[in-house]
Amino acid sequence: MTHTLHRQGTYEELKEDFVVLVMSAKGFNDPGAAPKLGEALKIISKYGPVNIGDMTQGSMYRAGFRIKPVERLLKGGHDRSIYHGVFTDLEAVKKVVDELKAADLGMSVVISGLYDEVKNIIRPHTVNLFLGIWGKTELLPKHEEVLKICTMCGHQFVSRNLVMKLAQDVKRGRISPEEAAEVMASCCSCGIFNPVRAVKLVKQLVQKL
């Protein structure tokens, strides 16, 4: 799964933001996954999340499942869910991978972050590195901050124009940081964005406006 791999960011300020995410394998261990992706959910939710999703159903900030989300991911929960939990804290992601080590599930475990801090809590099957924007960068966003926050949704739905447009009601007084963060982790499917880190980089985009 790369959809987590084009975050950007300084090495720093990367190590504020890694991805957990948790699926079963098509074709191969699927049938009757759901109450194994289920018990995965329950042990990342217990570390402190920041945003919790899956990406057949959206993330804890859309509409209706603000208030008890781990409930609602679950009950709408199948097979094929592909659950995720956003941490900014590395000690709660070494937490949560021990846990489902000693759960055993059986289902694939991706951890998406900085491979000098992951290595040293998971032996790896697999790594995935971005290696950079090729291609016509000059149409990249003026702002650093603003492919900060869009790389966050790895599907794009976190528009520039979006991220501008908050950033100015910020400026403007009509909406607080943590709201814009909040409108911005509402559009990413899947829940991996990382609003605690969105706040701080609205709040250094506004001071550039």
Contents of the next structure:
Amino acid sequence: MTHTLHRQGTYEELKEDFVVLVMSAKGFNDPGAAPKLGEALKIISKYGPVNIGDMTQGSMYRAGFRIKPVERLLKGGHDRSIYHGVFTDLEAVKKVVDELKAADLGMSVVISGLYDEVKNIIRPHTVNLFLGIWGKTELLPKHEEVLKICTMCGHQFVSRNLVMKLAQDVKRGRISPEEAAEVMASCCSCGIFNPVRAVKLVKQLVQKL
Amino acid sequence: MYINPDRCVACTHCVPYCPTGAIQIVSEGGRNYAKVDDDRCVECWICYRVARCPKDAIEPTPPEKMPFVRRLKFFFASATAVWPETGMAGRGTEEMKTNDVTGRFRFGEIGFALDMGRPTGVGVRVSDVEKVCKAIAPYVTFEIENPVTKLLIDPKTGEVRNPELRNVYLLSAVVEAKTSKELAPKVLEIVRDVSKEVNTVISVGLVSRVKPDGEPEAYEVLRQVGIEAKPNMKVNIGLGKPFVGWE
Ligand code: SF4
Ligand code: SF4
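Same protein, different form: I have the form predicted on its own, so give me the form predicted in complex with the partner chain.
Next comes the full complex, this chain leading.
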């Protein structure tokens, strides 16, 4: 699962896009992990994430999860839940990490984002580097904004055609960029899509149409 | 996925939601309706789950009742379905995400996460997955808990287990393997070469431990082959327990 790895953007853009993931290790520490994972989700939720979710249950943008998403995610949580929170600034990530460290839950925590920034707040243990997109890159969308938006859902559930359609709707004044970003976020089932960044990218894309 | 032509009113609402462009409005017998291209459809269920047809015309088959090929597509497209074989939710394994506990990747080892068909719904045929796996097989150990290794290829040779699956089109397939730091540059060069022969895109990930000075060990490999990593990556911060240690 490399779903948070392929986010595209300039260094400045990625300064507003960090994902924190918490999970148990199957066969090592998963029995009885649910309350610890739940505790981690509560900590993540305290520091203003712009999206949260559980890979096995869905995100806060899922229909039915919009009201009291934390409570609902906790209610459906289990030993193999994989919780995510998306943050637009490193300061918040640092606070989450400091509190997770102090809580000493024993669950694995992974931060996806700019390495030079992340390593300044905590010692890294293992990394998954991203070497870019190889192969037939001519098959990728022609507008870089579409690529940047779509890669915020690593499972490819945010369709490039939908992004173009919603951008056209924004251009015609039918919906706002915020509404467009919310529809996109509802396609991402893990809760790793960054709707705040998407609003900016939609506005840029609209200029090109 | 099946769209019931008797219910569909061709409103086009669901069409753009499909990540692979498998839904098209067709004209037959004097009326228009949405039709799914079975080959192009990867059974991701976005049309059903998110687009939500106002006429309830989108009718998915539960995975347990799907023919094998469609079930294969479904599992390779789902983020949440639990693989019966691995008990994992998602398309790959825990890879480095729990490495602070599992110790799956140690110093001196480099992991490969070759995400074929990703991003933006490009998708991948099994034959292209086989091409990559065959090319790197002599130099790597494939991750046995990964669905590509479990269901598609022979981990010794990289060849597809069932030749009838070669033409199956999937949303994505993550090839997971590891090798020694010494062999890793060769494997990267092979992947670079074979990526020119496949009819898809490959999002390339490299897993490694981080040295005490903060430098990922894989940087040594990248310097040898003249490839640079992107500035963003996934970072396991070592909070899991029982902890395998920093060494
Ligand atoms: S949303 Fe429903 S009615 Fe509209 S085109 Fe799709 S299947 Fe047909
Ligand atoms: S299941 Fe997925 S690939 Fe198939 S038609 Fe629906 S959205 Fe498209």
